[in-house]
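The chain that follows stands alone, in the form predicted on its own, written as structure tokens.
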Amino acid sequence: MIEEATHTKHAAGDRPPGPAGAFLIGSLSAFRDDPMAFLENNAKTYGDIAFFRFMGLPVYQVNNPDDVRKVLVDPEGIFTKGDILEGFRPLVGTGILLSEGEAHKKKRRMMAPAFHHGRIRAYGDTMVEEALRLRETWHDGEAVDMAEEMNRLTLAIAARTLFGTDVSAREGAAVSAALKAFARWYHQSTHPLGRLLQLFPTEATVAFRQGKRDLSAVVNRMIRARRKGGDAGDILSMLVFAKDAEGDRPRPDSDSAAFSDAEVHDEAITLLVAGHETTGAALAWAFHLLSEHPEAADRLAREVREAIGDRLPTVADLPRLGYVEGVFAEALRFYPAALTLPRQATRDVKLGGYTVPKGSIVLAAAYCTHRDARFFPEPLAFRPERWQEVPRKDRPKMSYFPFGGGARTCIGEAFAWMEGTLVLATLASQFRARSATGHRVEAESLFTVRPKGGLPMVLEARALP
């Protein structure tokens, strides 16, 4: 039975319990060293809301769906992305990820047609084509790094569907290296002396600066090709050829005003990164979970074969692939791309019966809420069938939020669900993947929640019935 969470009432001036932290730096080092253990311990020890500090910054961790909804849906307009996410600015610039207010609304309106249900369905064939291209390179007994395989696959899909182009092996390697360099640099920035370290040419800083140049070169090549090739109806075309109602002259106060070259660049980087990194990680985790639960892997293969036989899956098959989608949903439940979704309060607000002061950081802790037994019975059990027993729409609102919530819900959510299901149906129905002997699988949270040190696996071709 799925329960509704309730709060204890507190006096308005009370502060939630939480870890004491260290002198001066508070809980910053504890969070930085092992964020998953830190968040889990807070949820277990202090309940639905916990208070701590990062240096002098007050932080509130919320795990209750009612509080999560208030923070992410934000009907009163209290919260912004805030100071913590500013660390992403050197990567995504003025992109939609960090934009606020009217600027965010305008960008989302302009991009929405590319993610319309009908257009997303048209992307399905490309997703399967790329998954098949990868599958045809796989061989029985081959050793692969599944994290790298899924990252390359989702990058290829994002490039073709969103930008109408292919990514060369060299470009793919450059994108991957740039994101790894950013992850190390961002982790460095969370050090108590991180702001100071960024002023010096540390190894992480130098690598990130080079990675960003390489990533920009890939994106700029795509932009030049689109300008030369003309409007192809993809999202890159919408960015490149956006004009105001009177033609080429930008009119900043118009919803249809053109993006500047810098804005096109930043939005393209944001979409390229967000359009493949999180889904690639989720697919890698799905293969890991299937390797740990071979009975679930067999059930997935049976469902695909009963639904479509030996042909390739299509978008029309999705309603018959409920268990496959459940595997992807469980991967996102166990390993949400972002452990927390941070926001910053612009005025005092009540959460969990406490008054959260203006300027405080609030962390909506997906990692904890997704593993809460009140909303997910047997939360540590891998049960893809739970999503057929109780569909996502029937669970308490915001008990599951791998794509955020409210006006800032990931614009590509439907894209990701379709991609995850079709890719798993194409690959996992034909190949098992077992974890390499002697490799300990651990999660680390840098840019996204990914397998630490990769995910070495050995492929086993399934025997046809």
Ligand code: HEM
Second form
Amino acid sequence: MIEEATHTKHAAGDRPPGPAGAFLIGSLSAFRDDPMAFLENNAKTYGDIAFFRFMGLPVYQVNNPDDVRKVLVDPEGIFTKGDILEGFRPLVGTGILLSEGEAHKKKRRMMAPAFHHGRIRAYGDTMVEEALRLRETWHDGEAVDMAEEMNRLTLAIAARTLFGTDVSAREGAAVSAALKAFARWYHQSTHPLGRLLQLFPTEATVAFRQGKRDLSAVVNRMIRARRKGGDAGDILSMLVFAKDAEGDRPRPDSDSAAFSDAEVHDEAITLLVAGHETTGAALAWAFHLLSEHPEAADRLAREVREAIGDRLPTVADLPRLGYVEGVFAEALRFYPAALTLPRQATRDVKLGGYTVPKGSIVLAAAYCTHRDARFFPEPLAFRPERWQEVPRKDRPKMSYFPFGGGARTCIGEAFAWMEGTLVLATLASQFRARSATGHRVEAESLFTVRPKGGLPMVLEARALP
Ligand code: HEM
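Give me the form predicted in complex with the ligand now, not the form predicted on its own.
The next block holds the full complex; its first chain is the one shown before.
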């Protein structure tokens, strides 16, 4: 919790205070070893803005919504994703996540219709169907790894809604293994000797290369099926059958197509990964928080019962599932998938009263803002009802930004809110999940924030009245 932060203003022109760091590597190891403790300690000790270095590179951590807004909404176009996110490149390639400028705008324009409100609403039934399919495999007293369960579920939902296809158990396992391998490899790449290590066939490198091949095979199978099956109106169809600016014929295989085959492949991987990994983690965290707060779990079940009785939820029920949505919002507040959103300044810029020089890295620290008592009274209390007392739209801008902000804001945000709420309403209304005895839950941030070593839980069917 950030209550004790000093939040003082410092003399303009100075460098903000911050941890001294070690010789040559600066604060890189401290950040890698325990990013959550490192960021939180900076916010507590130094207030709204802290300065440190990663291998000589100047880094500014900003924890104040006004500064976060300047960085993410970026009305003057000063910030780019920059070099610090290049570690994601081997996974997502030319996909939208790391695109910049015109290329980014073009992709965003193209994908927008698939994420339009009306379109997303049509995905609701699939989300509930898949959640029900999972629920039917659950039994009273059964031990599960909730992190795995939620990942499998969100992968199935993403594949059906975005790509119009089912995922076999073998493919699901391949995707999961690939992402685990990527997380290890990514962590290795942030080591002070990361670039050097990548030149050698370390265990992490070999596992990731194999994982990437397997992931590509899954995505290529989906692309082939879509080409063969024709335009189904889903997002994969939009990518595969994209027309170029003249726009009169599909040219997926020609040089002048809106997307080359390689681009379709990278975009599909980006969407498949971004579209399930984050939502899966958030749902797993929601189950963990509910297991620690049984009264909240009961209140969730009561709300669902009162809103819809014993039938399955639909999109039309969402306005009456405010507490359920609050549970998902709290999960994302405590454990935002991205602890910080990194950017690089393309010119000198003022932040928090300091001049941040061109080339500096700026970390918009969602993890800290979300735990700041100025914006969330009793920040460490799990209170889903806080989102009903003060809805998201009425809160200070960028005090809560699990989906980022500005032009790079998550394109799947509306999708994720709907999915999180409908899945929780379907599953947590019928089953409690308790932490397995003896297991200590710990968060680990490799490329998203996940429960370290999974989330072993025991299911308990709720007695229906
Ligand atoms: C709880 C779930 C989710 C969370 C917490 C989340 C978080 C984020 C964040 C923080 C960003 C911005 C990264 C940045 O600015 O550096 C982002 C971007 C993105 N997300 Fe999500 N996301 C979620 C679900 C989804 C879903 C369901 C989809 C697709 C169906 C999706 C697709 C994307 C894409 C394509 C981008 C890149 C957008 C761009 O660069 O223009 N995300 N997400």
